[in-house]
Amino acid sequence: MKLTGFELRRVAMPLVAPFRTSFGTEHARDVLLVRALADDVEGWGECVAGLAPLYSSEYVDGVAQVLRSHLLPAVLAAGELTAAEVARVLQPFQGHRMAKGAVEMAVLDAELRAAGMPLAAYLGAVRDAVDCGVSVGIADDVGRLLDEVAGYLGEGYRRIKLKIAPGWDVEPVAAVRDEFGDELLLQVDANAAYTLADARHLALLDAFDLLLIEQPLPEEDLRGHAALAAKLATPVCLDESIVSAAAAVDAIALGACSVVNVKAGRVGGYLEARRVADVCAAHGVPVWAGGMLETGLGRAANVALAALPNFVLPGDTSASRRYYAQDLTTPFELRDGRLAVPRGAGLGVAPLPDVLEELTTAVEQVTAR
């Protein structure tokens, strides 16, 4: 595909309610969209980087800078290329996986639209709908948490994930398990808030028959995760630590995890995300699709990814209204606890023009030099 240019578009997306984790509280997303332009087709990518470098070292202003100054000029200078070649072209630039993933997503969407092929089919999906879980942020008190969980279960979500942090862990988990029973699929996510010294305390969570505990220790502490996993009955799942398929292989070999959360933005794109899922499958490690408060664009791609064979646990592929009163695309709606996999070419969705115009805060063009 011969690309003629790219558009960088910033979009302000207020959340329906504040979302609190161990590393901060989000009230809105400043979304950076990448639009790939060719002579007869366009494609959309969404960057999942946050406003500040809290979840990862990448943040939206930094992503915009590296895209305009380095990554997009390199892709345009490459001439004709496929989405599968984007990673090779961008390989000389170290890191910046979220930025690279947004570029690849835009080029892949354009390529598949031109070919008339859905992303799910291209990736190798085996389901036409995926089971959905929901991520529940840290609440002001246990009573409010129980009300929030009850609401999500009433909507049909098939799995609940509770964000935890020191001082907000055993008590809320115990309350949710007691209130909603043993049949509830329940897991927790620490976002790297603990250390190995907390192992005895974290072992108290074993009493609640959790699906998993996600990323309890810092990103680079694979040996610590392996030591912790040996002390817990609850399976350890890695998120922030899994930045590539190679990282997944290392983590599994060390015994640092027995489940993996796959986030395409975190690993550099949906093609690498598929490789992560494949290597995990080869080692007998199940995976599930994480979420990063995506708009309908990223949500469409995540749902397609979650339809692959080794995604056997409900992911954080929530309905649009979980986060946004007005999504950028036609909203994703829950049906019997599931979301339908888009069937249209490419992502299968596109921004609603009027909504996109209303929520856009800045636009810039990047063309070949």
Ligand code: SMG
Given for the second form:
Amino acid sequence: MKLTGFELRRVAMPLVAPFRTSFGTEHARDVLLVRALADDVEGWGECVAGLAPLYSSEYVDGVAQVLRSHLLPAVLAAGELTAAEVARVLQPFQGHRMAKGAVEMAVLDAELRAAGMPLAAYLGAVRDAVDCGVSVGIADDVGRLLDEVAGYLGEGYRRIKLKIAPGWDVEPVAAVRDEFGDELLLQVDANAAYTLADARHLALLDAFDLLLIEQPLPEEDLRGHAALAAKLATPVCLDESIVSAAAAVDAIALGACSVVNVKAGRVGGYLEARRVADVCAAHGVPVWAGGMLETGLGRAANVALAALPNFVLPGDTSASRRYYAQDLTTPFELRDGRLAVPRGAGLGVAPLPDVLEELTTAVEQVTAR
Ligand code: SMG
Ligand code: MG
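Okay, that one was the form predicted alone. Can I see the form predicted together with the ligand too?
Next comes the full complex, this chain leading.
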């Protein structure tokens, strides 16, 4: 594919309700979209970075800066290239995986649209719909949390993930288990909020038959996760720590996790995300699709990813209305606790032009120098 340029677009997306995690509360997303432009076709990429570097070191203004100054000029200078070659062109630039992932996604969408192939088919999907879970933020009190969980279960979600943090862990988990029973698929996500000194406290969660505890310790602490995993009956799942397929191999070899949350943005794109899933499968480690409050664009790609063979647990692939009153694309709707995998070429969805215009706060062009 010969690209003629890129467009960087910032889109203001208010959340239907604040989303509180161990690292902060989000009220809206300031989404950075990357639009790849070729002669007859275009493609869309969505960057998952947040406003501030709290989930990881990347943040949306930093991503825009590295894209316009370094990554996009390098891709444009490479001339004719395929999406699978984008990572190699960007390999000299250290880190910045969320930025790289957004570029690769845009080029991949353009390439697959031109070829008439759906992303799911390209990745190797084996399902036409995926089981969906929902990630429930830290609430003001347990009563409100139970109401929120009841609402989601009423909508049909097949698994509940509770965000936890010191001071909000055993009590809300016990209350949800007590209220909704032993059959509920339930897991927790700490977003790196604990230390190994909390091992005895975290072992109290073993009483609630959780599917997993996600990222209890800091991103770089693989040995700590291995030590913790040896003390817990609850399986340890890694999210922030798994920044590549190589990191997944190391984490598994160390005994730091027995489940992996796969997020394309975190690992530099959907192609590396598939490699993460592949190395996990080779080690008998199940995976599931994470989420970063994506718009319909990123959601379409996450649902395609979740349709791959080793994605055996429900993902954080919730319906559009869980996040946004007005999504950028035709909304994703839950049917019997599942989302349909898009069938159209590329992402299979595109921004609704009027909505995109209305929500856009800035547009900038990056063309070949
Ligand atoms: O997209 O439903 C979603 C959010 C899922 O909890 C979620 N994501 O650590 O897994 C995670 C968090 C990171 C995003 S917090 C803004
Ligand atoms: Mg997580």
